[in-house]
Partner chain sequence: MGSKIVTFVLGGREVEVMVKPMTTLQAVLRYQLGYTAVKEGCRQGGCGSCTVLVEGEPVLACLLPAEDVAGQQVTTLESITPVDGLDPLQQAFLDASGFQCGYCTPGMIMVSKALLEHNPRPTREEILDALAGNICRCTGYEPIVAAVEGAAQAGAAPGAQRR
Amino acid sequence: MSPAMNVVGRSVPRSDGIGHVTGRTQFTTDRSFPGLLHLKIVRSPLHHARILGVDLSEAERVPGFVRALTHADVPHNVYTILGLIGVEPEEEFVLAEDRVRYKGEPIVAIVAESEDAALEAVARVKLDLEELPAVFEVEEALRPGAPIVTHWGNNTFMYEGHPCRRVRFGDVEAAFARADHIVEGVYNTKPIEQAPTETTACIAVPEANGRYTVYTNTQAVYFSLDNTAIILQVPGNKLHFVGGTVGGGFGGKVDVIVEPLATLAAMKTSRPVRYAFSRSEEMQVSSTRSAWRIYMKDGVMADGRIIARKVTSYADSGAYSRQTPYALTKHAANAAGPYAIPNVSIDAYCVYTNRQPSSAMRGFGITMASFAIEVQMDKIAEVVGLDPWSIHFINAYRDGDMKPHRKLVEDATLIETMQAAAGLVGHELPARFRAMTSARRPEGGV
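Atomic structure of the above chain by itself (the form predicted together with its partner chain):
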C-alpha cells in the first residue's frame, strides 16, 4: 500500500457540518406528513403484576381516539431482539399478555389524531392488576424462592447449559494457594441512561404501492427492519427503513421498540403514525446500562505479578435480556483486562429482575469491568508496595501472550500507550519500563 495518503489522516471538515450549524439537518421527527397519527403507550404502574383486565371503553370515547392495539393485534408478540444472531429463547412481549414484569412495561398502544388525544386516552384506560412479589437485586434473584421473572423457571440467561458465561484458564485455586497476597474487591455500579439528546423515535408511513416506509433514528436500520418483519410477520420487502441521521445513540437506539408498533398502527389505520419517546419514557422505561456487581479476587506475587484472577459478575438485565446476554460474553472475554494473567476463572451472569430492562450502552460489558480491574490494580500496587505505574508495566500483556479466552494477543500497544501517557503528564519512568515494548516476548521469557 502506498504510504502517501491524499485524504486519510486529514482533519477534513465534516460533511454534515453545515446542516448541523444551520439546523437544516433533518432528524426523524423533523419530518411532517399529512394525516399523521400519534401513538402513546399504556404502561404498567407496577413492577410485577398479573393482568386481570383491560377496559378501553372510556379511552375509546376520547375525541380524536382512532384505535387501540393490544397483544392480540401483534402477529408475533413474543420475540427476542438477538434472535437474528441465533440467541434464544424468545422472551419479550411487544405488548403484555397476562403478566407485566416491570414498571413501565407496555400493555396497550393508543393511536389518536393528536398527541394530546393519545395521552388523554392512555390516561383513561382502566387496568385491573393483581400485584405480585417483585425482585430487584441480582443475588436475591438467584436465591431459591425468589420471584421468578422469566417464563422458564429461573432468573438467569442460560449459556449452553450454564447459568453464566464462563472462562476457565489455568488453575486459579492452586495459584491463589501460592500467591504472596490476595487482593479482593466487590464493585457495584448503578444503572445509567444513554440519554441521547434526541429521543428514540420513528414515523411509519403507508405508501401507495402497499409498502411501509419507516423513518427511524435506530442505530441499525437492518436490525430494526428484520426484527419488525419478524414481529409483524410480513416479508422484509414490504418494509423500507430510512435513517442514518441520529441525534446521539450511545447504544440506546439499538433496541427495536418503536418501529414494530408504529408500523403495525400504520397498517391498521392506513395513516402515517409517529411513535416518539418522551424524555421521561427515555429515562424510566427505555433500556439503561445495566447495574453490575463484580467480585474480583487476585493472587499477586511480592514482585507485583498477578498470577491468578477470579471474577464473578452479575449484570442486572431487568425484566428482559435484550442485548445483555451478548454483553456478558463480551465482559467474560475482557474481564482479565490488558494483562498477562496465567490463571483466570470468570463467571458472568445475566440476571433477570423486575426492573426496566437494560441493554446496550457505550463500552457494553467492558466499561464496568475496566472500572473494577483498574481500581483493583491500584489496590494491588498498594498491597505490594509499588507505585501504580509499576504494577501496570509489570503485568502488561505483549503480542503473543495467551489471553484467558485462548486467543493470542496481537496488536498490543498497552506499554507504548502508557509510556506516552507518562510523557504527557511528566512522570519519569524507570529505565526498565522506558525500554519495554509490546513486542513478542523471547522464547521462554516472562
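Basically, rigid core = biggest C-alpha set you can superpose within 1.5 Å across the two forms. What you see is a predicted model, and the numbers here were worked out from it, not measured in a lab. Residue numbers count along the first chain shown, from 1. First, how it differs from the form predicted on its own.
Taking the rigid core as fixed, one finds a CA shift for Glu428 smaller than 2 Å between the two forms. Put the two forms on the same core and the Cα of Thr437 is off by less than 2 Å between the two forms.
I have the form predicted together with its partner chain already, so could you send the form predicted on its own?
Here we give the lone chain, stripped of any partners or molecules.
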C-alpha cells in the first residue's frame, strides 16, 4: 500500500541542509589526493585578437612548473555541448588556435605542483596578439560591416537556412489592419552570473586500472562524461564521473568546461589534477544568462482580445553558442505566452558578440519571454481600459487550443490557477471569470 501523501503544503527540511549550515558538507574541491597537481589558464587579455605567437620559455623556468597544454594537445579541440543533441556546428575551441573572440578565452593550460606555481607560470607566458575590431551589442552585430565573430561569416546562428528561429501562425499583418489598438513595447534584460557557492571545478584522478575518475560539481554527470570522452577521443568506459554536491549551479554548471582539460592533464602527467575557477574567473569567464532585447507588437480589439502578436527577439550569445541556440528554440515556442492568439509571428535571433559566452540559467529563453509578455499584458490592459485580471482571463488558452508552434494545448489549468491566485490575494473576480474553466471550448466557440 502506498504511503499517505504528506508533503504538499508542508515545509519539508532539505536532506542536505544540516550539512550545509554546519560546514560538514564535502564540496568537490575539499578532496585531496597524493601528488595533486594544479591547472590554471592563460587567458586572452583582449576581446578579439589574432594569435601570432605564444612564448612559454619563462613559464617553464618557474619552480614547480610541470607542463603546458596547447590546442595541439587536445585530440578533438572543439566543445561538443550541443552536438550531443544534434545542434551544430561545433565552433568553440577548448584551447584557442588562431583567434580569440572574448576577453578571458583560454589559450594555454599550465600544470604545476602548486596553485601559486601555476599562477606564477601563467603570469610569465608571453602572448603575441594582433588586436581586432570587436562588437558588443546585438543589433550592432547584425549591421553591415560589423566585425565578424563566427568562422562562418555572419553573426547569427543559422536555423534551417534562416538567421533566426521563426514561428508563423495565421496572418499577422491582416490582423493588425483590423485591430482596434496597436500596443508596442521593447524589453531588455541584462546578463546575470549564477554566483555559485563553489566555483566551477573538478579533480581528475588516474586509477590503477587505466580509468580516470573525475570528481566534479557538474549539474549533468553523464552529459559531462560524454562530452569529455568525445573531446579526448577515449571510450566512455575509460571515464568514471562522480558528482555529488553541486555547490550551486542554476544552469551554469551544465557547460562542460573544466573536466576535459583536467582529465587531459591527468592523462599527460599520470597524476591527479585539480582545475577550479577562481571567484574572479567565475564572474568574468563562466557562462552567464544571456542579455536579451525583445520587441513586441500586439493587435488588440476593444473588448481586450489579442488578435495578433509579433515578436522580434535578440539573445546575446557572446562569442560562442554553448546553450543559447537551444534557448532560442524554447523562447520561440513560448514568446506568444499561454494565450489564445490566432495570428502570431516570431523571429528569435541568436546573436554572436565579443562578450563572454552565455548559456543556461533558470528557464533560459522562457524566463525572458515571460517577463516581456506579462509587462506587455499590463500595457494592453491600460490601453484598452480593463484591469489586468480581465485581460488574462479573456485571452487565456484552453485545452484543445492550437499553440503557434502547432502543438495542441493539453491539461492547461491556467484559468484555475488564476482563480486560485485571485482567492489567495483577496481579489474578487467577476462571476463570468469565476465560472470559467480550462475545458475545451465548444465547437466553433471563441
